[in-house]
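We begin with a single chain expressed as structure tokens, specifically the form predicted alone.
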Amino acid sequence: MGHKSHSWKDKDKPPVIRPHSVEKHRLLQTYLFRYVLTLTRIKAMERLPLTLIDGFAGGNVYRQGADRKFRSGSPSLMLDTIRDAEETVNAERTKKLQIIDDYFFIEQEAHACDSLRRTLADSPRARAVRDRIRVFQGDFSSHAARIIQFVKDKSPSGRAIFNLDQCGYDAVPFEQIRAIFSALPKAEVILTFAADFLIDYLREGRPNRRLKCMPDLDVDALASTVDRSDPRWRRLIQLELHQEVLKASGATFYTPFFIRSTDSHRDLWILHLSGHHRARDVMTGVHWERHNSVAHYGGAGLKMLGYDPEQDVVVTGQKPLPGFFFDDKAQAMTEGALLDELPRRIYEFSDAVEFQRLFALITNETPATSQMLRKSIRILAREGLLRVRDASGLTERRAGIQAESDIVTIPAQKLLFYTI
């Protein structure tokens, strides 16, 4: 992403990267690596067609730290991560996997686009797949349709990851995100969304306001859902805005993640949008893996995730402030909430539900991974509060969930308790 204060005009002095951008890059790399490992668990797989799109690519090089060493931008990091993942997968295989990876890098600013092309030309890994790299100068919106068509023509699976690291909140029309999911059900979108700037806009009293990114959203009606005099107004309006963003995107599953910008002291949302609960599970696992001051602003069963570099021990050298930071304490809170809430929720599903469906139905509500859910069900089953059987209903799973098709039920003697 090219911030308005960033300039790649002087190739010897690229812009200094900010801590929240470093964390965004780490998040992207970790997710891409786990994405490949998740999709290639079947040893017989020989090919993985995949297209990666960086819609706001920037100049692909920054300076970092006191010594101002050069650091790669997101295009090179995406290329390197896919190759690293391919090598990791093949290290344990006799039948080698080939990732058929195509790339679209889009940047509007001329100097940044020149830097992007130059740095890719200097990269051995980029040169190795140069026929599969396309660099466009312009805005993402003007190229989205042709990229969607390319992905559709490339492979029936239509696997693609769109990294849309915009400045602000209005550069990516949600109509295009809906078009992505409509045409490419297996696509995923990682969207940067400057929530605090939009919330400031919502707080203004001017009537008849409209957003370019969501023209159908009634801004005045949304702003009026929370009393402006309430000291919790900002947090409460965020929760309302979350639902509007998810609805406007056309995605079924999402993972909201906060990053606090140290220079503007503003919250940025990193929204992972997808059409499948497994993709959401992988991204949630990344948050637990990163656990750098990651927090959300509710209980262990609610929806908000976050990162603040001012509370990150890697940046500050200090211990994080108390809160939900995807650490051991947060895991205990999450598992405790599941133990308390799961039986009643399962009763709401007529007291029986397939594990895969259960996870798909609750995953947008909780920071828990599917493994945490499995662990909680195993404990509840051992205590006699739940029962687990195979899909036929004939075999009891004494060790808990063993297949996604397993059925979780409320024991008959417990039904009365959950109706009270």
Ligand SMILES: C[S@@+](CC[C@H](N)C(=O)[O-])C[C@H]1O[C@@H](n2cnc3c(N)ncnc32)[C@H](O)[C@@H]1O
The other form holds:
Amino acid sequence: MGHKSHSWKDKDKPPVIRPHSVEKHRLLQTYLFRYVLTLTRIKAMERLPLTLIDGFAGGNVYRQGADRKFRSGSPSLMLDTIRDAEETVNAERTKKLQIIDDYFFIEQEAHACDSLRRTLADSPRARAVRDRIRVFQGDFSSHAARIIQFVKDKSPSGRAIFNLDQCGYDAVPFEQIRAIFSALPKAEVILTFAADFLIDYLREGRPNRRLKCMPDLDVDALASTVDRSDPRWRRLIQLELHQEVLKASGATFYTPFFIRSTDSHRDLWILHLSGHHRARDVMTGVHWERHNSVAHYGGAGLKMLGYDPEQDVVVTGQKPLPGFFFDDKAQAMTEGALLDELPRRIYEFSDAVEFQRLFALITNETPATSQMLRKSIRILAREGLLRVRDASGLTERRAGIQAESDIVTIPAQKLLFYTI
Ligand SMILES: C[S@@+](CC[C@H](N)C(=O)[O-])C[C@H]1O[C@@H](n2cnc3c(N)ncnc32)[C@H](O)[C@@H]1O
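May I ask for the structure of the form predicted together with the ligand now, the form predicted alone having been displayed?
Next comes the full complex, this chain leading.
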């Protein structure tokens, strides 16, 4: 797509960055920083092999603000954040950590790729690790298999983060994402997905349409799951689309967030896809930290992706609910919803459930972090609505969850209540 905000033709006048891109950058930086801090909590860890891939890298420089000051694009931001995180971790350690970081930057457009190479050559930090940076001009998809192989060969843990910041929705084949997760279970993908543009396309009545990114998806069938005259059409189709995207990605954990593009007035989904619930917990934590600009899609409780007519403006005729902004109010709503919904949910497990399994099973459905889940369980246990014991079942945990292997149950005298 040749949008002027992505044209690096004139090297003295790189594109002016748009507000939603600034927010995407902040999100990416905060996530990478937390990722490193989370993985390196064990002080004995001396090496962290990690590969970072920016599959739609851009020209790596923008202008910003009234004075049009230059600022970095995502490739340099990723690299600088990893270096900053390593310095932060090492400031508190006697045994130093070394991040063995490799970078793959792929950019299709020639001017953008020239700008990318030039800006990396000008950066002292990038020059210091230049043997570990590979820049390719071309289509991300045609390089993906080679990168996956590189990560596999590099370390058995196969840790890699793919930033796939496509314009639009159709440039990243989901088959590629499935290939990443099937070869690299510890990989994570941060995918920009212009869902509202896809929804506009779905709304058109043309028959026999196919998407490049999901060739197996029956577009017409998806569009017709909801009657076009239904005023809730857009919202209902979004919910259907979430399910299709999660299925097509092959990821186990899925975090859909959206950023509103102020110039197109369309929502961009920033999808975090991973194979481990801890990765999702870290990303959810980032959204709580950055509460003022990224809004969660859906409500506060479990089943946040489920459609709730009670909250539908068209059905209720009430004023639209304000967005979910990861603020104090959202936190109170989330915790309240957990207190209401958790006992019944736990009741669905035949007798008992391990804390980490419970978190893994519900995390796709809720904006709550594991910390919030712990807090709710502590309150419910204090009120006698839940019971927590250690893995052996012999020790009662009066202060709530103390280990991920702790077991949560419904007390026998409360069971009757949930069978009604
Ligand atoms: C949204 S911009 C990237 C911005 C960059 N990630 C940042 O935040 O600084 C998307 C870039 O992807 C490039 N591009 C488009 N299709 C591509 C493809 N199939 N493979 C690789 N790059 C592509 C475009 O030329 C454009 O520079």
